[in-house]
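We begin with a single chain expressed as C-alpha cells, specifically the form predicted on its own.
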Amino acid sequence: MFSTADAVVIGAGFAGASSAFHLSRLGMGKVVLLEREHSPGLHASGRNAALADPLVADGVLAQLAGEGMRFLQEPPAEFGDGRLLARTGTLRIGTRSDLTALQTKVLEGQGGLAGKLHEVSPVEAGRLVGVLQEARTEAGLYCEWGGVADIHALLRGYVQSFISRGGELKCHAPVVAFRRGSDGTFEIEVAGGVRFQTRAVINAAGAWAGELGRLAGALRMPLTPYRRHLFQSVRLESVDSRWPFVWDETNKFYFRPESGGLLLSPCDGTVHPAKEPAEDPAARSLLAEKLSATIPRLAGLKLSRGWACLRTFAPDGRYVIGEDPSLEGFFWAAGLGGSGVLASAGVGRLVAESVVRSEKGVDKMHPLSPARFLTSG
C-alpha cells in the first residue's frame, strides 16, 4: 500500500500535533500525522502534571512560554467553547536568593509579567496555601497568570482542527524504515508494510526522535531522554482545590491538588532508554526525603498511586526546532523536556513556518536550530 503527502508528521504527542495543526492552518496540502501507539497522547503528553507555568528562566523559551499562555487563554474558535486553562495561579518558595535569581531571569525574558509577580513572606504562603504553614522556606514568589491547563482538550483540540481541514491521522504506525529517492522525496514504512511519500517529514517523536532522526539519515542529534515520576495522594481534607500548584526552587519538588488529594513530583531525572518507564520505587523515598525536609505539614504523607513519563532534552536545554542542517526535508520537533503544554502552540508555529519556507534555506542563526549541533555532530 502507497500514499503521497505533502507532509508527514511523526509522533501525535503536544510537538507532533501542534506542527500538524499549524501545517493545515498555514495551507499545506495533505498532511499525515503518524502515531505508533493505539491514540495520540499515550506517553509524556499524557502523563504529566498540566502545569502551564510561565516562569522561564531562558529567555528564548520564555517567549515560547508566553504564546503558549495566550493561546491557552484564548484558544481558537474551532477547539470549542471548553476552557483550557484554570488559572489557579503558581507559587515558588525557597531560599531568597534563589527566587530572586528566577525573578530576573524571567523578567530579563517576559517584562510583561512585571506586574503579575508578588513576593510574599513564609507566612503568606500558608494563607495562600495551608499545608505551607510551619514550611522551611525563606520567601515565596506567586504568579497570578500561571494554573493548569487540560492536556486532554489541547491535544483533542490540535487533532481534531488539523483532521477538520483535511489531515489524516494514522496510529497503530510506528515507523519502521526511510528511504530517500534521487528526487529527493522520503518514502516512510510503517509496520504492516504501508508506505508514504512525501518531501517534508516532521520529527515529533519524543523519546524516540534520536532514533527516528539516526533511522532518517539525519544529523546526530544529542537528545537524551530522562525519567520523571508523578504521584497521587489520598484524599486530604485539607486540600483546597483553588489552591495555586506549589514549585520548591530550592528543593526541586513540586505539587498541586487534584482528586481531593496532591499531585506531586520529586522533580527526579536519570537517563533511561527510549522505551515504556516502570516506576521506580527510590522516587518514592525521594519525594517522601524533601517532603519531610521542607513541609512538615506533609511529612509521612500516604500516596496511592505513581506512574513514570520521559522527558527527552538537548545538553542545553532548549528545545530542537527547524530544518536539519544535513538532511533538506527532515525537521525537528524534539526536545520539549516536558514542557510541550505550555510550549507546544509555539514550537508548532515555529516547525510549520520552517516547513513552508524550507526552500530558502536552513535558518542556522536562529537559537533552537539543530544546527548548533553542527560542531558536535
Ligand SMILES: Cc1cc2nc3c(=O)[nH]c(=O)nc-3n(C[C@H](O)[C@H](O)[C@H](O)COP(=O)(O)OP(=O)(O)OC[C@H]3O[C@@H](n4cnc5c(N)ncnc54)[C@H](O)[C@@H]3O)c2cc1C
The other form holds:
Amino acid sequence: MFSTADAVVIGAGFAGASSAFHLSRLGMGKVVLLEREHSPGLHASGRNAALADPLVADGVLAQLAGEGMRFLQEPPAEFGDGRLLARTGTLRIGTRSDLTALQTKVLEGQGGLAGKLHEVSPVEAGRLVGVLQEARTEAGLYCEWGGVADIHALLRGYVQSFISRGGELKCHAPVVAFRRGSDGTFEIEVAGGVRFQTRAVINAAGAWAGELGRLAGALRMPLTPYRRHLFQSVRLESVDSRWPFVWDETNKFYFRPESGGLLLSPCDGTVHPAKEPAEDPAARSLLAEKLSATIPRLAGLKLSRGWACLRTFAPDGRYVIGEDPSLEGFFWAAGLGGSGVLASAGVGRLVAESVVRSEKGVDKMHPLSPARFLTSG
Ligand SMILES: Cc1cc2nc3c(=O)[nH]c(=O)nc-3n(C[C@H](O)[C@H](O)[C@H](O)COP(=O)(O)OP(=O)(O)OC[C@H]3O[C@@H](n4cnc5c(N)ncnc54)[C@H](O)[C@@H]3O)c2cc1C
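Complement to the form predicted on its own: the form predicted together with this ligand:
After this comes the whole thing, all chains and molecules, with the earlier chain placed first.
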C-alpha cells in the first residue's frame, strides 16, 4: 500500500501528538501520525509523574513551561470541559543555599513568577504537607503556580483534535526505512510494507529519536536516554490529595499524592539503551535511603508497585526542535527530557511553525534548533 501526505509525524507521545495537533491547527493539509505501539502514549508520555512544574531554571525552557501552564489552565474549547490541571502548587525543600540558587535562576528567566514564590520555614512546610513535620530540611520554597496534569486527557485532547481536523493516526506502524527521492520527497516504510510519501517528516520518536534520525540519514544527534523510576506507595491515612508536590532540591527526590497514597521518585538517572527498561531493585533502596535520611515520617514506607521509563536528553539539557541542518524536510521534536508533558504545547507549536515556515530558514537560529549540534555531528 502506498499513500501520500503533506507531513508524517513519527511517534505518538507528547512530542508527536502535540506536533500533529498544531500542524492540523495551522492548516497543514494531510498529516499522518505513525505510532509503533497499539495506542499513543505507551512509553514516557503515559508513565511519568504528571508534574506541571513551572520552576524551570533554564530561561529558554522556562518560556515553554509558561506556555504549557497557560495551555493546561485554559485549553482550547475542542479539548472538552474536563480540567487538565489540578493546581496544587509545588513545594521545594532543601538547603537554604540550594533554594536561593534555584529561586535566583527561576526569576532571571521568569520575572513574572516573583509574586507567586514564597519562602517558607520547615515548620510551615510541615503545615502545608503533614508528612514533612520533623523533616530534616533547612528551608522551603512554595510556588502556587504548579500542579498535576491529567496526562491522559491532555494526550487524548491533542490526538482527538488532530483527528477531528482530518488527521490520520496509524498505530501498529513502526517505521523501518526511509528512502529519499530525487525530487526531495521522503518515502517512509512501515513494517509490513505500507509506505508513505511526504515532503516533511517529524521525528518525535522519544528515546528512539536518535536511531530514527540515523535511519533517515539525518545529523547524528547526541541524544541519550536515561532510566528513571517511579513508585506508588500503599494507601496512607495521613495523605491529603490537595498537598502540593514536594521536590527535595538538595537530596534529589520528589513525591505527590496519588490514589490515596504517594507517588514518589528517587530521581535516579542511569544511561540506558533505547528499549523498555526493567525495574532495578537498587532504585527502591535508593528511595528508601533518601526518605529515611530526610523525612522521618516516611521512613519504612511500603510501596505497592514501581516502574521505570526513559527520559531522553541532549547534552545541554535543551529540547531539539526544528529542521535538521543536513537533511531538508526532516524535523526534530526530541530530547524532551524530564519536562515534556508541561512543555508539549509549546514544543508542538514550535515544530509546526518550523515545518510550515521552513522555507524562511529562520528557525536555525533558535536556541533549540538541531543546528547547534552541527560541529558534533
Ligand atoms: C519517570 C518519568 C517521570 C517524568 N515526569 C514528568 C513530569 O512530571 N512532568 C513532565 O512534564 N515530564 C515528565 N517526564 C518527561 C516526559 O514524560 C517526557 O519528556 C515526554 O513524555 C517525552 O515525550 P516523547 O513524545 O518525546 O516520547 P515518548 O512518550 O517516548 O513517545 C515516543 C513514541 O515514539 C514511538 N516510536 C519510537 N520509534 C518509532 C518508530 N520507529 N516508528 C513509530 N513509532 C515509534 C514510541 O512507541 C513512543 O510512543 C517524565 C519522564 C519519566 C520517564
